[in-house]
Amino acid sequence: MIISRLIVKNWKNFKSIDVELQERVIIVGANASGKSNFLDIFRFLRDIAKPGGGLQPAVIEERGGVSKIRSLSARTNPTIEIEVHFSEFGTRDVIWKYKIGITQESRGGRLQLIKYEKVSDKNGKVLFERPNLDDEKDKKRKTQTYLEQINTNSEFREIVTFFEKTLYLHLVPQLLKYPRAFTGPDLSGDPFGRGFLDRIAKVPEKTRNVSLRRVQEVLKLAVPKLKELKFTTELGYPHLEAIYEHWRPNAGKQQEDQFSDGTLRMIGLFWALQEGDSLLLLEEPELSLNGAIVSKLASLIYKLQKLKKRQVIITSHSSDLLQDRGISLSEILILEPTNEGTVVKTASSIKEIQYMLDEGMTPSEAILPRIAPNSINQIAFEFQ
C-alpha cells in the first residue's frame, strides 16, 4: 500500500498542499523551503498511531504544540488539516481515505482537539466522521484520534498499522560510532541511527545474516578492498566488523567505530532499504557518498522497493543523484518558497522542465538551476 495523493493546510512551510504521490518520491527545493517539514507530516501520523504514542504527545512533546505545527501563513483558518489517499502498489485506484483537522483549545488547558476526523473505504462509505454525539457530549474525547484507539479502529486497522510502521532515516554516523557518549533519551523512531544496531541485534539470526549478506555484496561495489561484513557482539554490546584485504592475515579487521561516515551511511541506507515494508522516508541519502554512488541510488532505491512494493520518500540535493534519465519528472516534487508559504509543484506539471527534458537535459539539469536562490552568485563577495 502506498500513500498516492496528499492533501494538507497549515502545517509549517505550507500554508496549501494537493500533490499526487508514486512510489518513489525525490523532494528537492532551496534550504529551508520545508523538505524535512514535508517529511515530518508522514512521522506526525506515525507518532499518532503507534503503541504509547497519540495525538497530545504527537503534538506537545515531539512538535511543541499547535503554535510551533501551525503555519504562520494560516489566518481565518487556523486548523490543521491532513487528508491521506491510499492505493495498492502500483495502481492508481484509492482504497482508503483518512482525514483529520487539529485544533487548540482557545482557553483553559489548551488542550490539542481533533477539530474532525473522517474515514472512507474504496467503496466511498464512511466508516466513521467526527465530531460525533458522544464527542459533543464528552470533549475530552476529542483530545484523541481513532487511530490510537484499539477499541476504534478495528475496521481500518490497516491504515493504522500502515502510519505505525513508517520509517524514517537520517543516520548520524557520530551517534553510530559513540553511542555511549550522547547521554539523554533517545528521540523517538531513533531517526538519527544511535540504537541502530540494537535493532540489528533484534533481527532474528537467519534473517540478519541474509540482509547483512545482500548489504555485504552492494558495499563491495563501492567499498575498495572490503571482504567480508559480519555482525558481532562484544561485553555484551553489538557491534559491525568489517573485514578488508590486507597482505597481513588478520590484520583488515575494523568495527564500526573505525568505519568511513560513507560507509555507515551506505549501511544504514542499505538496511532501512530491506527493513519492513511500509513508507521508508530518507533525508539526504547521498550525505559523505561519492557522486559515482549516488547516481546509482534512485535506480537502486528503485529495484529494492520494488520488490517489497514499499513507497520510498527522498529529499535531496544532489545533482549526482538527479543525473538519472529514469527519473520520471512525475516522481519529483518541487519546493517553492513564496510571501504566502511554500508551494508544492510536481515537475510534471512545469512545462518549462518537460521541454527541457524533451531537448536532452537530465532531470538535474532542468530542475536544480530553477531551486537555486536568485542571489547565490553575490555569496563569495560578502566576505571581501
Ligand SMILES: Nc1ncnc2c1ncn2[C@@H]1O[C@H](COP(=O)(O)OP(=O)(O)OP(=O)(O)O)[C@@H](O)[C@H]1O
The other form holds:
Amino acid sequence: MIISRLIVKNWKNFKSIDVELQERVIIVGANASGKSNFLDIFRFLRDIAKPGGGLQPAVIEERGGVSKIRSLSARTNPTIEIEVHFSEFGTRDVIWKYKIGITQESRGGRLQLIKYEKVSDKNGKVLFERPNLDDEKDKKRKTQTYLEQINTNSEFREIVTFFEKTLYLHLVPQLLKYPRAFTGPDLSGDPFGRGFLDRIAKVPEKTRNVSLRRVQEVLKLAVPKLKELKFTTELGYPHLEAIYEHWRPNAGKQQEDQFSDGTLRMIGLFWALQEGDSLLLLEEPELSLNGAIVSKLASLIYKLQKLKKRQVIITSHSSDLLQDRGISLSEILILEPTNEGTVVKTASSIKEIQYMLDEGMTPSEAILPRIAPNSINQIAFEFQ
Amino acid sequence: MKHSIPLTIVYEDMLSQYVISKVVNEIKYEGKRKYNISFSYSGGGNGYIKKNLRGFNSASKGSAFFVLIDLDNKDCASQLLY
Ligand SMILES: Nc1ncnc2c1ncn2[C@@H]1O[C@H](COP(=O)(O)OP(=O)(O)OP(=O)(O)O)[C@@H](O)[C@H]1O
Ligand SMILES: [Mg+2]
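Right, the form predicted on its own is done, so what does the form predicted together with the ligand look like?
Then the entire complex follows, led off by the chain already shown.
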C-alpha cells in the first residue's frame, strides 16, 4: 500500500499542501524550506499509531506542543489538518481515506483535541466520523484518536499498521560502530543507531541471507574489492563482516567498526528497503556517498523497493541523484518558500521544467537552479 | 499592471549576472519595476548556456527568459540554437 495523495493545512512552515505522491518521491528545496518538516507529517502519524504512542505524546513529548506544530503564518489557533489517501502499489485507485483535524483547548488544561476524524473505504463508505455522540457525552474522548484505540480501529487496522510501521531511516554510522560509547535507549521508531545489528539478528536466517546477498551485490558496485558481506555472531553479539579481495588470505576481513561511513549507510539503506512494506522515509541518502554511486541511487532504490512494494520518500540536495533521467517529474516535489509559508509543487506541474526536459536537460539541470537561494551571488558582490 | 512580471535569467558569470540585474531593474512601467528576477540559471560559463539553450528557449513558452551570452563570431543570437 502507498500514500497516493496528501492534503495538509497549518503544519509547521506549510499553510497548505495538496499533492499526489508516487511510489518513489524525491523532495527538493533550499535549506529550511521544510523538507524535514514534510517527512515529520508521516512520523507524526506513526507516533500516534505506534504501540505506546497516541495523540498526546505525539504532540507534547515528541514535538513540544501544538504551538510548535501549527503554522506560525496562520491565524491564531488554527486547526492542524492532515488527510491521507491510500492506494495499492502501482495503482492510483483510492482504497482508503483517513483524515484528522487537531486543535488545542482554548481554556483549562489546553489539551490537544480531535476537531474531527474520519475514515472511509474504497467505495466511499464512511466507517466512522467524529466528533460523534460519545465524544459529546465525554469530552475526554476527544483527546484520543481512533488510531490509538485497538477496540475502535479493527475495521481499518490496515491503515493503523501502515502508519505504525512507517520507518524513518537516519543511520548514524558512529552509533553503530561504537555502541558502547553511547548510552540511553535508541530512538523509538527510528531504530538505525545501535539497534540496527539486533534488528538484522532477529530476521530468520534464510531471509537474512537473501537480503544480505542483495545488499552485497549493490555494495560491490560501489566498494571496489568487496567480495562478500556476512552476518556473524561473536560472544553473543551480532556483527557484520566484509571480506575484501586481498593477496594475503584472511587479511581482508573487516567488521562493522572498520567499515567506512558510506558503506554502513548503504547497508542500512539497502537493508531497510527490503525489510518491510510500509512507508520508508529517507533523509538525504546521498550523505557520505561517492557521486558515482549517488547517480545510481534512485534506480537502485527503485529496484529494491519493488520487491516488497515499499513506498519511499527521499529528501535530497544532490545534483548527482537528480541527474538520473529515469526519474519522472511526477516523482519530484519542489518546496518553494514564500511569504505565506512554503508551497509544495510537483515538478510535472511546472511547464518550464517539462519543456527543458523535452530538450534534453536532466531533472537536476532543470530544477536545482530554481531552488538555489537566488541571491547567493549577489551576497558575494555586496561583500566585495 | 498590479504585479511585476517574473523573469528567469541565464548568464555566463557573475559579471553578466550583475549587468542583467542592473538592466532589468531599470525597466519601469508606471514608475515601478516591470520585471522581477524569479530564477537564475548559470554554470560553467559559455558552454553551459550553449548546451542548454534549446531547453531555455523551449521553457520560454511558459514564462519570460532573459539569456545573456557572448555571441563571439555569430551574427545573430538565433544561430546559437541551430
Ligand atoms: N510551526 C512552525 N511554523 C512556521 N515555520 C516553522 C514552524 N516550525 C518550524 N518552522 C520553520 O521550518 C524551517 C525548518 O524546516 P526544515 O527543518 O524542515 O528544513 P529542511 O528543508 O529540512 O532544511 P535542511 O535542508 O537544512 O535540512 C525553519 O525555517 C523553521 O523556522
Ligand atoms: Mg532537513
